[in-house]
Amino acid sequence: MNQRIEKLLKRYVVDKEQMKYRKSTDDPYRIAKEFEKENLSHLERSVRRLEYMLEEEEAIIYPDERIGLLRTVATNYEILTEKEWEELKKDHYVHELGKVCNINPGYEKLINCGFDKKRKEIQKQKECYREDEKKLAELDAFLRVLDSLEAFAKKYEKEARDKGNEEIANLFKKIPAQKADTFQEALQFLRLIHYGLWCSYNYHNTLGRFDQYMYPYFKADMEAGRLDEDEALELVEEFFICCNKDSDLYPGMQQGDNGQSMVLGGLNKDGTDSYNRLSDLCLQASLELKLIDPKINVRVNKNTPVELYEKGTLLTKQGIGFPQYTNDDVVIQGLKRWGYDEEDAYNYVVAACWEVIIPGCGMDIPNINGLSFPEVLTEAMEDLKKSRSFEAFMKKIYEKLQFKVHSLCEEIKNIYMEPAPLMSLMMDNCIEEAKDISEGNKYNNFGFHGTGLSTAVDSLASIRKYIFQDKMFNAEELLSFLKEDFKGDESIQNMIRYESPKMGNDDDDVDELAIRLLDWFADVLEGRKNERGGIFRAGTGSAMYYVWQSKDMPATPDGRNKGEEFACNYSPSLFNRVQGPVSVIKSFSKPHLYRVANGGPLTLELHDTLFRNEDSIRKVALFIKSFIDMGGHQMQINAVNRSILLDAKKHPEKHRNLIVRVWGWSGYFVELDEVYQNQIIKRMEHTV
């Protein structure tokens, strides 16, 4: 990076100079109370919130910036009062915060045409709906959103001229009214509408296939001689820094869980790969900056050369927990099997963490709930006493799983989401049909995580071995061990905890149990429709459920204590003494992963000493490639050092910039809640 980028990095990431411009946090329900008094529609409230936010935002410009915008309003304002939310939830299923979130808008729908042209498109549709007040209100909302963002851009144009930054002033003189023509204009346009989405209280706004929709601008500038690669890299790095200026204001489980995910590369329908020179620059920018945003995801396949994995491994070496890899050979097959059009399947991105979504036309909710495999097992344990064989007990497991999945599906009725007019402008058919994206779109599928798979598989393997094969103890005795949390039976616990068969050791008998559980999960969801006409998709991710669903879970037959966390995502249990990482990827590539392609990576921790030289980098790269070539669906790797993590807990002031992968996102270790810090420390360090 050059000196100017180093200066921006110090200003916004190290010194956090932007904090001095933040307005103090206000009552998040303040404007909602005014809306309630006026009895405004929810659509009108959504528009007014954005108008209010952008009017309140102060324009902050530095003379040395080439891409502008900085958040100054620290409050995320609600459009409904607490009482209104309470009443609404009596009759509606409200996912998370009730906002449109975790989808990928088609940013190019605005960047490639500009607001003036988009207004003409909207006005034309108004002529088609002259007698429909609801649709006219929606179209008017679209127009007001464009007006509000353009007025905000003009505010920045004036401030930039006043501060002597003619470069940014000229950017905002042209965009967003007119389409972008250069790479810098396109980046500033993207920053503007991405900023507007956050001010609209839409969150987890993934950046999607950045290297695809930005590539035409990059290519045109390079061919015209307006940019060379060093200048292009400088612009990419500044845009990446912009993603970190305001991330403390974005809602999520912890800072870092903000959904700013970027996908690079991917197969085209003709079998060629879309990875390009801009993709390379994004990897290089992330490598040089070492920031938690944007999260880098790389789409790979069986023909991906090892050299790309080596580039990714150099990034992993920095300890920031990405890139995450997703296998096109598995995911595209899974999407087409679920009914996605071939063109859309090839165009997939990952959402905030790793869930698979379609940009520009998908209103999928890929993280609507999570199935706990250990909970299914626990609910079946009383049937163990009546089961004459292991297979008889497995039938009970299937019945419990079937009932649990059915119950999860039935919970999701009459779903509510706030209107999102700005987001709607970047989604297919919303202008043409004068409807809000919150009402649904081409794809309206719901995704379920599958949590604690290795805990359930290891427990079943333990039951099979010690009760039905070796007959070391009977069902009543096992239930007693579990009820007492192994108190007084520590020798039994140690035996089943550390000596019983485990998933992750390339044991076909154990791994077959994982295949069955995941197939059953997919089977039970097969053909089931949700209330929006979409399907339910099974996945192998955990999100925060590996903590949430485990904290009250009683002891399990794999030797796990009451309340002990499950493994994060699709991974071996925390106390599994695996034979090595190669045995892990062999075990975890055996299931029919195209059937559970909602998302959920094999998550592994490799000791940071494995990344010391070129030979070790290539070794790790080949390891990752092997998992993909075996048919693995997703992988993320942490380069960790347990002693450093322990020291960071004791002396956080010495490790402010220590970054770790949490589940589907990376964050600063010292800023995490202790429960997540401890779980990361307990994860195994493997050697290759």
Contents of the next structure:
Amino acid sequence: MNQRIEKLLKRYVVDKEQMKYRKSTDDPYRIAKEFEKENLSHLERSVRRLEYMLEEEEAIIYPDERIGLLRTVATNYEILTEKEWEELKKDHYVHELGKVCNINPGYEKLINCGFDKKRKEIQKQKECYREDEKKLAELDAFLRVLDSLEAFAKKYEKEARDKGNEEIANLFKKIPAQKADTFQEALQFLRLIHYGLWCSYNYHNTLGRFDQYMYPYFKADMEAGRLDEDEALELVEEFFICCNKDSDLYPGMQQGDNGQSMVLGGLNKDGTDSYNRLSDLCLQASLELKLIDPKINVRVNKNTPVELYEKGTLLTKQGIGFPQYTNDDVVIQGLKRWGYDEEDAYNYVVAACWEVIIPGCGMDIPNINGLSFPEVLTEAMEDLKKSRSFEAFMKKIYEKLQFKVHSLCEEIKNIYMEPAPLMSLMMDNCIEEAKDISEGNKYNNFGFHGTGLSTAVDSLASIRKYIFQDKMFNAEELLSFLKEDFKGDESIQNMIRYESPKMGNDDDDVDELAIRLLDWFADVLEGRKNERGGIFRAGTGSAMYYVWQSKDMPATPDGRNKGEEFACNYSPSLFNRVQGPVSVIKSFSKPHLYRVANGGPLTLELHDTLFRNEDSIRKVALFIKSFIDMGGHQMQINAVNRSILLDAKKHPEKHRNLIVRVWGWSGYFVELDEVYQNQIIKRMEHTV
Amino acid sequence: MKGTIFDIKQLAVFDGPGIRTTVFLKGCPLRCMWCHNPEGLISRPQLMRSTNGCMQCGRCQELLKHPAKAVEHPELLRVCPKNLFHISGQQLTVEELVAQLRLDEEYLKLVGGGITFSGGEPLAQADFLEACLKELSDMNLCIETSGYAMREDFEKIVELLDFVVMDLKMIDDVKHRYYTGVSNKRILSNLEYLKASGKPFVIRVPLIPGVNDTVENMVATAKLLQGTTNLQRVELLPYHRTAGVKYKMLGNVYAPRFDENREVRIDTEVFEKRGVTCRSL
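Can I have the other form now, the form predicted in complex with the partner chain, not the form predicted alone?
Expanding to the full complex; the earlier chain stays at the top.
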């Protein structure tokens, strides 16, 4: 990185100088109360919120910036009052905060077009829908959203001019009214609409295939000699820093969980790979900056050369917990099976964490809820007493699983989302049909996480061994151990906990149970339609459910105590001293992962000494490649050192920049809640 | 025939070509003061206790009084709720060990790796090792050795290998005896055999501050190795102050008679200028 970038990094990331422009936080329901009084439609409220936010935003320009925009308003305003939300929730299913989130807008639909042309398109549609008030209202909302963003850009143009930053002033003189022509214009345009989305309270706004939709601008500039690679890298780095300027204002479960993912490379339909020179620059920028945003994902397949994995491993070595790898061979097959058009399947990206979605036309909600495998098991435990054989018990498990999945599906009725006019402008056919994205799009599928798989599999393996094979104790005794949380029977607990067969040791008998559970999960969802005409997709992720769903869960037959958390995502149980990472990837590549391709990576922690030199980095790269080649679907890796994490807990002030992968995103270790810190330290015990 | 092993480690990336699985054979004739694998020293199984995460619940008091009993009755280790105890030293037949290693055969071939036998000193169980190597002859095989072995054992084992990683701790025999407990005569003689064998090998020098990182020792080492065509490189392993962590786990005290805090002198140049590739790990 050059000196200017170093300076920006220090200003925005180390010193956080931008905080001095932050306005004080306000009552997030303040404007909603006025809207309620005026009895405004939700669409009108959405538009007014954005207008209000952008009016309140103050333009802040530094003379040395080449990509501008900074947030100063510290409040995310709601458009409904608390009482209105309460009313609404009585007869609606509200996912998370009730906003359109976790989808990938087709940014290029605006960047490649410009607002002037977009307005004409909208005007034309207004002619078509002259009689339809609802549609006209939507189209008017689109126009107003464009107007307010453009007015906001003008405010920046003026401020830049006043501060003597002619470069940024000239950018805003042209965009967003006109389309972007250069790489820098395209980046500033992207920053503007991305900023607008956050101000619209849309969140987990993934950046998607940045290396694809930005490539034409990069290429044109390079070919015309307007740009060389150093300058292109500099611009990419500045854009990456932009993603970290205001991210503390973005809603998420934890600081860092803001969904700013970026996906690099990926198979084209003709079998070639789309990984390009810009993808390389993105990896390099991330390597040099060591920032938690954007979170880098790489799409790989069985033909991906080991050199790409080596580049990724160099990044992992920095200890930032990415890139995350997703296997095209598994995911594309899975998406096609689920009815996605071939073209769309090849164009997939990952959402905030690892959920697979389609840019520009997917209104999927891939994280709508999660199936807890251990809960299914716990509910079947009473039946163990009546089960004459292990297989008879497995039949009960299937029935409970079927029932549980059925109720998860049934819960989702009459879903509500706030209208999102700005987002709609970047999604297919919203203008043509004058329809808001919150009402759905080409794909309206719902995805479920699958939590605690290893806990359930290990529990079943232990039941099979101790009750049916060795007959060491019977069902009633086991139930009483569990009821008492193993109190007084610690020696039995420790035997089960540490000596019974477990998933992750390449033991076919155990791994077969995982194959069965995941197949069943996929089976019971197959063919089922949701209320929006979409389907349900099964996955292997956990998100924060590994903490939520385990908190009140009683002891389990794998020796887990009441309340002890499950492993994160698709990983061996926390107290399984696995034979080693090779056994782990072998076990975890056995299931039919294309059937549960909603997302959810095998999460591994490797000791940082494995990344010591070029030769060992190449071997680690080869190891990751081998998981993909064996049919693994997704992998994320932490390069860690347990003693450093322990020290960071004791002396957070000394480890402000320590980054870790949490469940599907990277965050600063010292900013995490203790429960997540502790689980990461426990995960370290698997390290080699 | 049974051998005693104390660990099998997957994804070994520093123990020979490719991704390897390393088997640690228990027992070693040397007593290097800086040894960081003290459980590899004696050949019989031992009780080990980690303190990471210990809640001081005291349930292990009885166990600690009679560690030898625990070796006979591993179920006694279940008293610890954190699973902090384990028996280091598992006795396996050739067939058992080979079967376990064969599980990953396909994988290891795919990634261009193989099996490495380390220790302890693998040559201390030369017959067991020989039998295992013969059974695994279609895989890529390597040992990590101190080189301290009877010449005939050394020869018959090297014969069966694809690659050798050998330590060369010190050239001065008086110092060698003082710091490792044995003379280096056999080691140097075996080194000559290895050099002449044509077998590709790597030499490792653990750099111990003030002990063998001296100009004199480095020059002597480099001179001994220069011009050896089958020597791939020399790897210097600078001493880490964490070397002593496992002694406590065995109930022993780590008390090296050299200054741990002294900075290690790392000199790759002395090798490079004699045409020997050298890197520091």
